[in-house]
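There is one chain below, alone, in structure tokens, taken in the form predicted alone.
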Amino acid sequence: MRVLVVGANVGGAVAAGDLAATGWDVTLIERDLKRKKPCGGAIPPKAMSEFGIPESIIERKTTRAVVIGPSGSQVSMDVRGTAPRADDYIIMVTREVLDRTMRAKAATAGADVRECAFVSHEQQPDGTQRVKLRHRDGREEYENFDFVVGADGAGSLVAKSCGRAPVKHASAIQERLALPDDAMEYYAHTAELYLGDDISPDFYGWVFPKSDHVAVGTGCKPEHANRSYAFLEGVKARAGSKLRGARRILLEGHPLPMQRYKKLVYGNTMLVGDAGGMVAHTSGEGIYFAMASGRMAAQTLVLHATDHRSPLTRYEKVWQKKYGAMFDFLEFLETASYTSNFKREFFVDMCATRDVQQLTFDSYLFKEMAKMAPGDHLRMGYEAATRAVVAWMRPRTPLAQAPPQITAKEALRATRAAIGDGVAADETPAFAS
């Protein structure tokens, strides 16, 4: 069987490597193999063993998460689940290193890795896929494949070629900031999450540590994208002196899919990762789910090839059964926690309870809905009601207000002015393009 995997980042690389390891003829393509995909770069330890990721690529092991509310209220949480383990930490990586590592694994397994772009495809009467490819020199050619796996991100051209409407997406913007050694000491094992209208009306801002820098970013829905750079400035203003002596390495932006699709199979074409909307609401996490979906798609293809009675749509059912409830809960939690400063303050208050901390880290570290005894539910419900009443009676004043709306041209002008210190023009954030 011959399969084309479009998108050579983590989801596509896992699918390609798994299929190549079973003897399939696999072509893995990426438009630009040198591109640095913008990403916060947080993954659970579970991903390392499950997908054979070498520990040598780990930038930091984060053991503390600090959540900071609109008023400056904050909660510091140790990263650990219900039962303490040796790997109770969040792994920080840079995407270019992780992607390069996973592509190399796929190539070692036998995948043919190429630098070219997917243009379109159509299914032939015999069931094969006629694919139009474009090379970097502009040359175009057609090739036939038995199957196509689309792992080409939120703006998936594979999905578009299948006739799917564009996915709703959020705009994320991030800076990589080099800090002096004394400033990096605070972030050695600490990640920060910031909440507030000055940070994002929709999600949160972050400061994630790497080996020699921190990644500072925020995200918002399309209707607020013109204020993305102002929101980023809001994160840096809140972090304040902790970012003393910062020097910008890179300014980057990208779209995040915020619409999950239950339909992931179109004939002999399958969608994985961001192309299928597999980004967790509330956290914006997509790396693990991209790899997991890539593996599920590969397993489904192998099973279908050996037994045609097993349809490709089995992939959709397996995904929904394993992760559907988790994604439904996280979508609800996003609406319940992020859509007003009052809700954000309440969310920070609830993060101070051990029940919420265990529920959060059990789900994040092990990628399963954490189970709670009835007594635990009652206790957490009582805590929530008590803290909600206190928050209502004693509202807190936000430290800053939301930045004013500006035009797309003003946003682009501000962004280009900010990256005048050596960042290439083609690395202008996607929201401002």
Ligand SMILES: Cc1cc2nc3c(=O)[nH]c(=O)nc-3n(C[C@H](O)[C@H](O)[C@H](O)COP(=O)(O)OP(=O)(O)OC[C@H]3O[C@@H](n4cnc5c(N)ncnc54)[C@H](O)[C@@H]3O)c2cc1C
Given for the second form:
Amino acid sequence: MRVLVVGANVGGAVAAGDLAATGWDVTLIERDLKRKKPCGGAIPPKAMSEFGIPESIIERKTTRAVVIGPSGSQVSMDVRGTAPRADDYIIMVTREVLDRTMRAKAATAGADVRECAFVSHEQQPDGTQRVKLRHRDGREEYENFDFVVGADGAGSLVAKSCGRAPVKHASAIQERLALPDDAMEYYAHTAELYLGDDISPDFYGWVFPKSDHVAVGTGCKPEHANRSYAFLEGVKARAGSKLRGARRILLEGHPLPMQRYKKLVYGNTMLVGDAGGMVAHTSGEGIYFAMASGRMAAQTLVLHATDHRSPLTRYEKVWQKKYGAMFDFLEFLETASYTSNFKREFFVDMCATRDVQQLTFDSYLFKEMAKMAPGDHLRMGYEAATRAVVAWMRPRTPLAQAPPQITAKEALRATRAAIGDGVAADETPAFAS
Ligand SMILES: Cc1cc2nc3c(=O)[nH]c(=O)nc-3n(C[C@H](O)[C@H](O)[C@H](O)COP(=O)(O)OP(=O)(O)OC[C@H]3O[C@@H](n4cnc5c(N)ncnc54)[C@H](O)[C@@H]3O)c2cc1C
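Alt. form predicted together with the named molecule, vs. the form predicted alone above:
Full assembly next; the chain just shown is listed first.
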């Protein structure tokens, strides 16, 4: 069987590697093999063994997550699920290294990795896919495949070629800041999450540590994207002196899917990862889900090829069964906790409870919804109700306000003013995939 996998980042590389390992004739294409995917690079430890990611690429193991509310209220949480384990930490990687590693694994398994772009495709009467490809020198040609896997991210051309409307997305923006050793010490095992109108009306801001720098970012819905730079400045302003002596090494941005699709199969074409909208609300996490969906798509293809009675749409059902409830919960949590400063303060309060911490980390670390006894539900309900009342009655602390719109140049000036002159790069994010 000949399969074309479009997009050679995490989702595509896992699908291609798994199919090649079972003897399939796999072509894995990437429009730009040198591109760095803008990304926070936080992954759960579960991903390491599941997808054979070598420990050597780990930049940091984060054992503490600090959530900071609009008034400056904060909760520091140990990264730990219901039962303590040796790998209770969030893994930090850089995407350029992770993607390169996963691509190399796919090539070792037998996938033919090529640098060229998918343009469009058409299903032929015999079920095969006639695909138009464009090479870097502009040359275009057609090739035939039995199946196509679209792992080409938020602006998926494969999905478009199948007739699907573009995925609704948020705009995420991130700056990589090199910190001097003494400033880096605080972030050695700590990730920070900031909430407030000054950070984003829709999402959270983050400071994620890497070995020699921190990734500072935020995201927002398209209607607020004109204030992206101001929101990013908001995160840095709140982190304040912890970023002393910082030097900007990169400013990057990219769309982040904010819409889930139940339809992931179009004839002999399947969509995985961001192309299928598989990003968890609340956290914006998509790396694990891209790899997991790449594997599920590959397994479904292999099953279908050996038994035609097993349809490709089985992939949609298996995905929904495994992760549907988790995505529903995270979407609910996003609406319940991020959409106003009051709710964000309450969310920070709730993060102090062990039940919420366990639910959060069980679902993040192990990708399973924590099983709760009826007594636990009652306890959580009581705790939420009392904390909501206390939050409502609490004297109002001044809350961080939404920033005005600023341009990329003004943001650069603000960065210089806040963290000094060592700003090296001034790349304006394209927000294109
Ligand atoms: C700023 C930011 C921070 C994030 N932080 C995190 C985080 O900390 N943790 C986490 O889990 N997730 C995070 N995410 C989400 C995560 O990056 C994505 O969910 C994940 O990369 C999806 O992987 P993918 O393989 O599906 O798609 P992508 O990684 O987007 O890869 C798609 C690939 O397809 C290629 N491509 C596109 N079109 C074509 C074409 N026509 N022909 C050939 N190739 C093509 C692209 O060049 C790209 O390499 C973040 C996202 C953003 C934007």
